[in-house]
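Encoded as structure tokens, the following chain is the form predicted on its own, with no partner shown.
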Amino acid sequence: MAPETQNPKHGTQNPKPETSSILILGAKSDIARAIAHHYAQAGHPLYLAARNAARLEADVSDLKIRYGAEAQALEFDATAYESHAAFYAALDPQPEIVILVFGLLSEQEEADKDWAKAQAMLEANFVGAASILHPIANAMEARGQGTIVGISSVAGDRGRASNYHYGSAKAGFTALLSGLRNRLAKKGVHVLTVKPGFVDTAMTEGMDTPAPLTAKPEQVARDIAKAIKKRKNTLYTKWMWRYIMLIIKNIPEGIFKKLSL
């Protein structure tokens, strides 16, 4: 467990941030495996969480070898919502920091012909976000302390043709950490919404990204350290995508349903 000092205007006991405790789901993922290793290089211990675990287990021998970290691997389905609950309770110490990296994205025009796999986008990246943050957020409400990180998307900015229903899951996902934000900030617990653009992981592969504004997952789990220790609100991530998208934002509709975006 971390160890703590007072907290006067709370009346709680805060962990020192650079031992605190770290869940990261969906761990899987690039950029959850650069933010792993970011972490666990500053001694970090971590909670390791994706579908089917075992997968984990190179990656939590690999931390563990290279940083002699604290680390282990734990099975968690975005998408078995009745497990969530009980998934969260289990975990002893209780985690000061949770970052959800899961999600989905599949192609438009698959997702536009078989709505299956339209459903499965909006459930990984929005409810399953949603069900598990209602037991995380409870729990930091009642410690008062912790922090929250969810990877949304730029793509939650404005609707655009091209990926509307990964959009609007992440649209939906946006609101949710801005409400719970405005619901905890008051109780002690911080909530980051991280916005990334394009970033070079296996989710983006054969892309056309333009490497200007592409991200490799190191960089993005530095911006995310960063921010948390800063206490931001939000972070975009390159920098230059809150300007892309402040300018997205405001094309006139009449304009914008003519583009090609």
Given for the second form:
Amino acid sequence: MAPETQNPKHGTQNPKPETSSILILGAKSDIARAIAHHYAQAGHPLYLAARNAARLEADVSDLKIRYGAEAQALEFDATAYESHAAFYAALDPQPEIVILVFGLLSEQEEADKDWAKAQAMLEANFVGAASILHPIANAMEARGQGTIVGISSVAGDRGRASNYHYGSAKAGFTALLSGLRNRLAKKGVHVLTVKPGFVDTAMTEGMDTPAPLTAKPEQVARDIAKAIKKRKNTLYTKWMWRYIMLIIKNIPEGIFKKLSL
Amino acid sequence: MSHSNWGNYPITDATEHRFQPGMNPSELNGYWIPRGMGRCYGDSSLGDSMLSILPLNRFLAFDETTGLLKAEAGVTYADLLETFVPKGWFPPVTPGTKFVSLGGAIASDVHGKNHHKEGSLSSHVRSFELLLADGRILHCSPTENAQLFEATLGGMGLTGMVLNVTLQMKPIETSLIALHSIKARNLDELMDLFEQYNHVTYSVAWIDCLSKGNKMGRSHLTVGEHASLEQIAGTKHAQNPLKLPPKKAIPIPIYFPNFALNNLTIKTFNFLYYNRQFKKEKKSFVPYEGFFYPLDMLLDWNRIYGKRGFTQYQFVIPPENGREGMREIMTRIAQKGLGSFLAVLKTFGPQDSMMGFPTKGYTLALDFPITKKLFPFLDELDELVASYGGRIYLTKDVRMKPEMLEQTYPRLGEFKALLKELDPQQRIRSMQSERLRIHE
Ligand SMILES: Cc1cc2nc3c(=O)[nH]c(=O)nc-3n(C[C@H](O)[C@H](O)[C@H](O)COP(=O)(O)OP(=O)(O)OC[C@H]3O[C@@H](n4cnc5c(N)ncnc54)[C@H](O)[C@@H]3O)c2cc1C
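Show the form predicted together with the partner chain, please, the one above being the form predicted on its own.
All chains and molecules follow, beginning with the one already shown.
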């Protein structure tokens, strides 16, 4: 397994009791659903938030029937910035763990032709994330506890021709998370950056991704839960992506620019 | 990407799309076919493009007092069991593997070991929502869109995509099966035993197909009921009567070489299997898992047949021709020596549905590795089966001729006409439906 960097200050602190509530932002994606199942099974109450929340009602009944879990569907739009503060303040009780899963990926070629597509990726993946984390970080800082988990991407580790709008927004998000970690670590708030590589989801449908490098959403969920418990800073999933990205990041730019990646 | 179903034959290049709510299949290019877990043996869920129901896998509503369940069609039997056995409910009809979806089970109108008492899945489905080729969604039940309801149960996905199902579950008191296993020396003895135990809910026989002469039909009959609390009182299991069986699975990581399964290995296997029970009869309480899903513990056991793949030949023949027909067919199989690893005999009660497989009689299922000699031989068997008034199961089929289908499914014309009416362009097609010329 990969040697994960431990946060020395909080490495031994106890995990939350099982009753702590969890907010999942962008609850419709396959990864989000796997996370919801994982925590519902363990008995945590859940807030499931996404656009067109009516569609989440099926998940709410599913989690209740399968695990007897308490879950609530909430309307949330990552780019309706002005709604974010009120959205978060209205949650009662306030969630102990916030997991930000939403993201938007369009074909790079289409984004190259159509600025609106590029802009939408930058907004949802970066500005939207920064906007909703604003009230969350403040509230958790004031309470002196809480966990923020951001699902960023290995695509943010280095800009590539095939997905640089998505990648740069995720790079921004990764930097935002590390900044928040730096700010909040002293206040007892844990910030976890998750960088999935290939995941077998609707997002990667039709891409013939190599099996050994492709994680199932359930595995991503398990890895995240473990990383939360151990208060890790950065999680690559599957773990080998840490090394793949290490290599990719270290290719000299003179060579890198000639590669088709 | 290349795809195949459980028999690893045929292998085809096709695109698989994940179904998402709101998706309109009329926007797909070319022909498409619904797909579940790919546990049919042949080409029923293969086609140009395949629309997977698996992303729709939520339980929508459950009434704890009546056992009425509404679930999305991508829910698997494994999900059903894990969720509802601990609550005291069991699927009313279950196939021999739990790795199938509800949608797939409806499309094949699956049967279990209880058909003679409780019918096929169609007897327990109250309603479903069906997505048609043109994007319309219709609610179907015995009273609403009744013809479509009937045609979809056993219609091999050709009427449209089942999105969700309302199903009557069956109450159980424990997760154990009260099992009674009896050895039969030959086919006659087995048939007598089937009659004698006809009142028991579940029954199935495992036959050694290679024994000949007066040993032909040498077999084990196992019959069972869900054990009651009273039956297991005082045992350790009574402390947690609805406990799920432990999850243990043995993966088969590689394809076996083709020579691994030959007559000698099968003979040895069958000999050991027959003789594992020394006594003529044995009664015991066993977890439901081993009783209903004996092969699920060997994950990917289909790889035992090697890369050439295999098929399952399953037919039913009416009771009046049962003994004679079975004897003749089994004699042919034993003579031919094409090697059947598994031969399973069950009985069906009366049923007469449009495309559903079960009709009153005996059903035998045999696995065969794909070889050059196989298909001509199965064509011969088809003739025999048809001559005894029988038919074969579409979800296991990979090679039947259209004439055989025509001859043995008397309501095929009605089905074809309905498909034309529903979908004039006939956009929903599988490799199987084209092979069987269902759209002509
Ligand atoms: C080990 C083993 C044991 C078995 N035992 C039995 C048994 O005892 N009794 C029995 O009856 N069968 C048995 N089967 C067969 C199996 O139950 C059927 O083939 C079943 O249909 C497989 O379901 P699936 O989800 O894998 O569907 P697939 O194999 O993917 O598809 C099967 C058919 O269902 C259609 N379909 C799938 N989903 C939908 C949907 N949502 N809406 C409409 N159509 C759909 C497909 O188009 C296709 O025609 C067994 C199979 C195996 C591998």
